[in-house]
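In the form predicted alone, a lone chain appears below as structure tokens.
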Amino acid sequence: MQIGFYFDQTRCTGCGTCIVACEDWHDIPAGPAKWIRVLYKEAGKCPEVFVSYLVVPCYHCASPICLPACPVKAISKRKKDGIVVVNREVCLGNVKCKVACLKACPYDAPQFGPEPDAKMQKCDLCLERWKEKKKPICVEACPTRALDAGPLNKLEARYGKVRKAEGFVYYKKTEPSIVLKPKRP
């Protein structure tokens, strides 16, 4: 099984809402570590113009190029459900690998704190939360329901098999387990 994420771009209003409720459910401190980002794009010229955004987490690659990346193998990939994990105290930190694990992520989901010799932080999908049947703090907080999270073949099977939107970009070398709706230019 491979747990995944949906995103409704028609749905999102770039609120920031997920960003805020993943930072206080993590006490991520303010700076630049975001283990969710919401990305913006505009296009066109008044009165035609066009507006989108995209949720950006860690994907929870099917083929994560960031493991073979990791030079001391603190990231792995759970067998039971895919999602991808790091080992914060096996990780060098920022400064004796260089971000390896960032530089190969498509994403740019690997994030590192200010702090000297900072441990890759990431998205791991709030495994707390899913261990009590319950989805991602991201999931729950949109006020505009733009996300789901859960099994990729049920996430398939409710919402379809959409792999393109606007900004995004399905690399097939590590198949992102996401399914998206796309807002239309």
Given for the second form:
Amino acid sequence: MQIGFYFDQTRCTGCGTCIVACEDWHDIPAGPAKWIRVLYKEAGKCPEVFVSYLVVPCYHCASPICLPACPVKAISKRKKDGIVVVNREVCLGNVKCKVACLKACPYDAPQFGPEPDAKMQKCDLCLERWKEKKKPICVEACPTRALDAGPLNKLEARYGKVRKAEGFVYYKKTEPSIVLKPKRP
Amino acid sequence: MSAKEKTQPSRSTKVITGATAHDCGGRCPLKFHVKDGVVIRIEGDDAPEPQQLRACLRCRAYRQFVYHPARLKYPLKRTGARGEGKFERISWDEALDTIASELKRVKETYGNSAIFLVIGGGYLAALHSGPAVMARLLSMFGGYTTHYGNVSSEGCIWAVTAQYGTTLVGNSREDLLNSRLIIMWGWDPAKMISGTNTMFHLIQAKEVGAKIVAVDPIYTDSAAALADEWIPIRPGTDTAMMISMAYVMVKDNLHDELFLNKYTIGFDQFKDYVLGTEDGLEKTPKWAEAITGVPSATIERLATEYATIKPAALMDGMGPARSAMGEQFTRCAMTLAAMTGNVGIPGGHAGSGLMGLPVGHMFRSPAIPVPKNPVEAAAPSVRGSLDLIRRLVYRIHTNKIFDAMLTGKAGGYPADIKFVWFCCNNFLNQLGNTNKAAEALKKPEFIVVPELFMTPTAKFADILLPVSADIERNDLTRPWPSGPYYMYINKVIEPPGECKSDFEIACELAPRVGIHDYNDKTEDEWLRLLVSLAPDMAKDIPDYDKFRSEGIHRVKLPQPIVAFREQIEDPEKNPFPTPSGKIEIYSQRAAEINNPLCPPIPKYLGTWEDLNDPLAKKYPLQLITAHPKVRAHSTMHDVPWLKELVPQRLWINPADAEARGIKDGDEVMLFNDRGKVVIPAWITERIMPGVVCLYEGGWYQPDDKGIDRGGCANVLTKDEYSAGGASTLNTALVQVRKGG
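Please supply the corresponding structure for the form predicted in complex with the partner chain (the preceding block corresponds to the form predicted alone).
Whole complex next, starting from this chain.
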């Protein structure tokens, strides 16, 4: 089974509530490490302007390219739900391995704090919340209900199989676990 | 605590429902996870959809606010110059004794009118709210001088009072789903919330097929998510566009004659003005194009759409009304709503950014009883009056409080101010002309500021009192334009250091100034009493303890609220609460004021610091001061999670930037005769040429040359008010140049 995300780009206002809720839940200080980011895109000229946002947590790829990139096998993919997790006790830190996982990931999901020799951290799809039958905090926080998460096949059945959106590239090599509703169909 | 430790379910973790009472547009239940007396996490409302109330990023960041290292924890006494920010810790006894002796000295030397109570909306709840508890205390002490005029909404309040005779003019938010056309005119609920879940309701309205148009100098976050069309418009000229829309409707016979005849008075006078019968000037779309910068064809099209797509909601925000002649903007919007028959029907909107519901509204919140202020004993009645001057006999207009400190009675104000008590505001930062205000704050003999943080205003205090935060005591709060629901803010944690609530401060100060009957109840007794005394809560809340433990009571309505539904369905039985019983497009009460700047019908009136002002040669850009999404005005200013998301920057169009050699991210100086602000530029097509935008609420931080480095927009704005009382914080001409 694979758990993944759904993102409705037409509903996102770029407010950042998902980012802050994630930081609060996982106790991540302000700074460079963000388990979920919102990318901003602006195009056109006044008054014909187009703006879109893309949420970028970890997409928990079916074939996570960060796994083989890690020299010490600190990253693994859970069999039961497909969540990609990092064992920070094994991770070498960003100086020794020169962030091989981040370089490999096309979505920049692996994150590093500002501390010296920072260990990798990233979205774990709020795996402990599922035990309490709760969805990830970003999903439950989104004021416009632009996010969902769940078994990928169920998300596909509910929202369709579209894998494109403004600013999003579907890498067949990694197969990110997300379906989307793009702002420009 | 590591993330791992936190994820272990613990018997010692409790979840308590609370809320904040900030001056934001939302009011959201929050579930605080508390372990060993510390909030470790915050979750949102878990009610089933569709009634789940989702908080925005501000309250999600509340831990970094309430546990901020800069929280004030002890009473402080000023040791440096006013504004310098140098203080030393003192005891509560010393602080309160000093304040008491100053209060008594000022009263004896100058009389009670020299005591100035300056109140704001920084904490909107029933019991621990500074404005009410201090008004009670100072009234019992013989009275005080205070001010009049809501900084956010006074233009709207004047306009709805003229037109409808009530301020409760909103529809339930879910009614937006009935609209086929929604015009967001100077309204950005994505940022200022405008009622919890409002953006979600708008998104749903769009998804069921509503067309959405945004009229705004900036392409707001709401517009970016929702709008099928963005119509940029020069600040302060919205009224001209609306009047020419009325012209199109009349010329093309698109207006709802039946509705106008049945429910309104004065349309003929308005029509005479629109068609130019009154003044020889036809208010054509071409006329409006020259003023507004909006192409006449666009105006004609929007007028036709608004008149023919029914039902339609013209959602006119408070921002455009927060400008010189702002009252006219709101009156025009309401007049268009009447001309299109969109008042009192599902899917329509009566108009005005107030958007309040008649059930559970913040305006009807209970509060600790306040005796009549003896200083205002001889004040004329203002009930239903549109005459601002009647309200300013004993009061000072809010946007003039600093001018009044400087000039007093000699300047035409009702008092010479000697003692100032600021509560629940940061008005040095949040009213017009901050540099002038900073000078004015050197003048009073004594200043007290109860605060949570060392705000720019707090730096001018002689005694600074540390105040507890929302979840550090129990209280009642309510939403402003949404709901209806009532909220109980549970005390979740202990206040840090020696913080006290404004109510506790007043209770302890009272006996020191000879008042021994200020309070005879515990907090819980008060809250129970306030619930039972408020007619709506007494009726709706049968079980106080259940209300308290759940933290919220949601009112179930048989159908969504639509303002004036009854008046439209049965006008004989339900007249509008105006003197004529009708919607007053012509207001006799306004006519009686006999002030050409408050005309009886809505008009486009040019103003100081618009583009026709000769000053525009020197300062060719119009500044608007929109709400930031990362603060509630100036509250939560320095919260790291929020601050890093949206740096304080100046929005500027590429054409204006290029003409000045400015590149994205460059430091620029924004200036006019009132001051200078140095701030990075954000170059974006989301603002029209000729306009710049700096979010209000950045904390004033003048350097040794007096140049503000904190991005305080009000360094540039004027301390003036419009004829109906609107603050004018969106009316300012500026220039921008590269470099600091």
